[in-house]
Amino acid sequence: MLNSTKSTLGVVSAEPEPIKLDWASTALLIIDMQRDFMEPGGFGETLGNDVSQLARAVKPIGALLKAARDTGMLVVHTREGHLPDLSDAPPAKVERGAPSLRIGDPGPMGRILIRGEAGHDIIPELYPLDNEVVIDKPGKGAFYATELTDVLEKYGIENLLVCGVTTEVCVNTTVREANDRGYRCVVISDGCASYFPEFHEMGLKMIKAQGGIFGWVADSAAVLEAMKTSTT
């Protein structure tokens, strides 16, 4: 429940134009920001990246994040990853490319995108309270096959601040995923990353083209900003 001392209104700055959220309809969601993705020895580094691209923006989701937790918004955090028999795996994804390591392997923190390993879970930087929702996923949106729309439906949520990573892929997918069902996502520029630079400005640019057709883009700073200056 959002603070008392705070108007449920605000104006973000953002592309392609200012977008005026209601806090008390607005979550946090915090896409995929795990071990296995953000720490050398994960399924990331497995594809060949680096995987220090994607720390830039552990400190602009760590202060959303602060700010979401004093005023009492909902906060969602994202994990993808399987069963560990993979009956939730498809053929087609684990056996695509050429990793060091595939989904289910042993790896240095633990089987290798399977759910209760270490390298599943999220970084300790941004680790979710006891009473925040984790949503686990089987696939790169955040909507399919979990309970995500019923956790929004059920805190009567119509607006979503999205971050995590990357940008390209399951950040993308969810705020399509959410378009669809009738969300207004607006994504936060320096709280995503890609292991491609280029990938993340596509992909932001993708999101606020042709008026915003899939969302708004807006940096961390103008989205605290918004929420200070609702002050009432």
Ligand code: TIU
The other form holds:
Amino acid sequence: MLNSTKSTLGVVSAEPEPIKLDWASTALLIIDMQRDFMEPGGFGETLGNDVSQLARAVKPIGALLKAARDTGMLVVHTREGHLPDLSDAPPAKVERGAPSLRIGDPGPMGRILIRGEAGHDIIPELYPLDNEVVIDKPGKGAFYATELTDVLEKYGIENLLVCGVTTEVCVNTTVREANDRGYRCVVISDGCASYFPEFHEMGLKMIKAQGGIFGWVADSAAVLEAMKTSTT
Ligand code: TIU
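Mind giving me the form predicted in complex with the ligand, seeing as the form predicted on its own was just shown?
Shown next: the complete complex, the earlier chain at its head.
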């Protein structure tokens, strides 16, 4: 993806330790920055959550997205959601949440968590460009029942900069799936958010504890700095 055919290395100041990344084999993976989670009237709110807790992640992700676009890094966006006939939505998932408004029910942004509805779309600030990959996923993890592995293999990706919402649900699930598949994951601390600040904090701790049992944690400034000071 990068213009140069040579590898371009950067060292990201991260926990539990710095990580050296070859940007040519690194992708920015933005998890579920959808109106259904970020805005009132969507899936997140129907589960009883205060959706304003997630807004803090938008700017840091925007800065990383700009840097990725400027340097030609592969960008992958994901969206959680289901087919209109709910054939990919297990009853065990649909049955949860407020009985008045469940997955597939009509809400102010269209049917809750259904592909093609306004609420399912990515927020305007982080809207994908036509040349960026968008993965539709029925589960919390971005690898389960999706083409993500094929896409990453096609582009020779070995490292993932992971951000999005929510830290302890779809970000953590995806990082765990990625770790088992051999990807190095750097989770962006200020580029993730949770409806529960304490879960955000613990979700990041779970990733970087035990010598980085699932991956690394770095803030967006550290990644941006490493991208600026890369050597070829
Ligand atoms: N409820 C919650 O925290 N998250 C989700 O349901 N999905 C994602 O994290 N994307």
